[in-house]
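For reference, the chain that follows is the form predicted alone, supplied as structure tokens.
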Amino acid sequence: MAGLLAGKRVLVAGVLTEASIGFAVAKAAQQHGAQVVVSNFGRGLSITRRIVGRLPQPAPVVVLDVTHDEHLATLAERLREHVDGIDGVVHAIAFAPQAAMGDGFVDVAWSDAATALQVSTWSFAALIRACLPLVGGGGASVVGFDFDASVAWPAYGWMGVAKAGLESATRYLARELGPRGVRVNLVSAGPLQSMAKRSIPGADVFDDAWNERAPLGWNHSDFAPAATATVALLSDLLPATTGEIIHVDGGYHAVGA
């Protein structure tokens, strides 16, 4: 099929459920041409090979644990396997232990705030190195996924800082990587029913705030803007935007109470 990523080759981290916006990327991915392999690991494993049969093209799934090392340094010869290049990257990773979300801010303790910052901060740029063996003359487009880190969030913890470290990473990124052609953006989505925003205690606050702000209302269920936007930042068409974090939120972010 033609369209916006005819001929590109990406990679979709963290895929597992149809409720994941790692899935509505992998599938509008490939609506618009895009050849897609996306990526899960551990118990999550099984439910992603099965939940590839519901997109629109079969879709090769590769083991990888961000916080494991070898995972990371045969990444690229695994994917080799299914591809021989890759235009774009779609980093759809993110997870803090409960104890580091929700109060008790002052409270956690290192290893689960640690976990937060590996997992959701620092992965941005090991999964980078790990597929920069693939990236041809090109160049390549990676995305990742944000919630607005601008200010403190109530039940988010230290997922808020991770997201806020995530930020910062991106501009470091991209100031490093453009000169070999590789632009580095995020999307700041609202609030989505997905599996992650689940395990956020007290997290309904989210949906309450956006029902009642954001000037073009918001669909909680709706995956496709946000992945839709994903897709026109994998794509060609803006080929000098990097370090950028493009908000799908209904406008929640530009307005104040």
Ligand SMILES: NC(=O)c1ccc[n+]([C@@H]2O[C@H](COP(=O)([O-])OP(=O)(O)OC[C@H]3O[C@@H](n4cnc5c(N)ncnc54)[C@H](O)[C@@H]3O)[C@@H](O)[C@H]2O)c1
Second form
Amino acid sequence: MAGLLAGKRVLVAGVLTEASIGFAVAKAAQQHGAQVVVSNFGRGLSITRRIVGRLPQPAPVVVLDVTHDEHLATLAERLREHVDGIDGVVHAIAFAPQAAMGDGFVDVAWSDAATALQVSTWSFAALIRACLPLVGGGGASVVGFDFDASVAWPAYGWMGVAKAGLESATRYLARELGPRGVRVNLVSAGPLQSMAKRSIPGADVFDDAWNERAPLGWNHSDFAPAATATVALLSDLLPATTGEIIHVDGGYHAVGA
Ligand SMILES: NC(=O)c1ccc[n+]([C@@H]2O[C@H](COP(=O)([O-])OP(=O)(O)OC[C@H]3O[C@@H](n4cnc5c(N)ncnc54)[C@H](O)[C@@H]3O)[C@@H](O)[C@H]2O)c1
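What would you give as the form predicted together with the named molecule, now that the form predicted alone is on the page?
Every component of the complex follows; first up is the chain already shown.
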């Protein structure tokens, strides 16, 4: 299926290590013919610059902290140094302070919850808005990453609320941007051993649950299924799909016990 993304210019925001969903997406997108630009911010940037060297092809790295208004306001012009338009935007970004996760949901301060919601929910809309000047008449496909927010999980805390917000934001964005040919969808992934997951206190509980219940089984170190589902959404194979959540979780969401 090589060439599914031939001619497409894709921004992958949120590539930190080789064990980042963003890295797996950037790799799969290149393998399917896309021209890829990646972004990250802060202390992680030096790791990102090193890690992109392990992609099949070179990929420019642009700086983007989604809490930084100036970064968002200048993103389109900085992307233009590398690409003459954008056909795909991948949002692989989330963060919550430790205090907003784990036990004690009812005690979490607004400032900690607010950070989780700004970085993990609002930034989806902000990233799309920042990229819109580069979207041409052919529209674009936008993909974000969800962890099933239809239930309350142990350990996940306000990040779960942020994901519920992300699911809702996806529907609002799909509604508003559909007339411009912009499709907005989420991949709801099972637990994967990234830095983000390692920072959730008690996240091992997810591994045990998936080992026991996922009908197809689940490999916590295999980022490829989430990445290839993203490639499918970025491609022209799903032109009438928007506001959708595609589960890439070994079927876990479909079973009760
Ligand atoms: N790992 C999992 O089990 C899992 C499951 C479902 C969904 N997800 C989601 O996948 C996405 C990618 O996470 P990952 O698991 O690959 O972890 P990761 O730690 O590899 O990636 C998270 C990225 O977010 C970036 N980020 C954090 N704050 C930012 C900010 N202010 N501005 C810009 N970038 C910022 C980090 O630098 C990093 O590149 C997240 O939305 C996450 O919630 C992860």
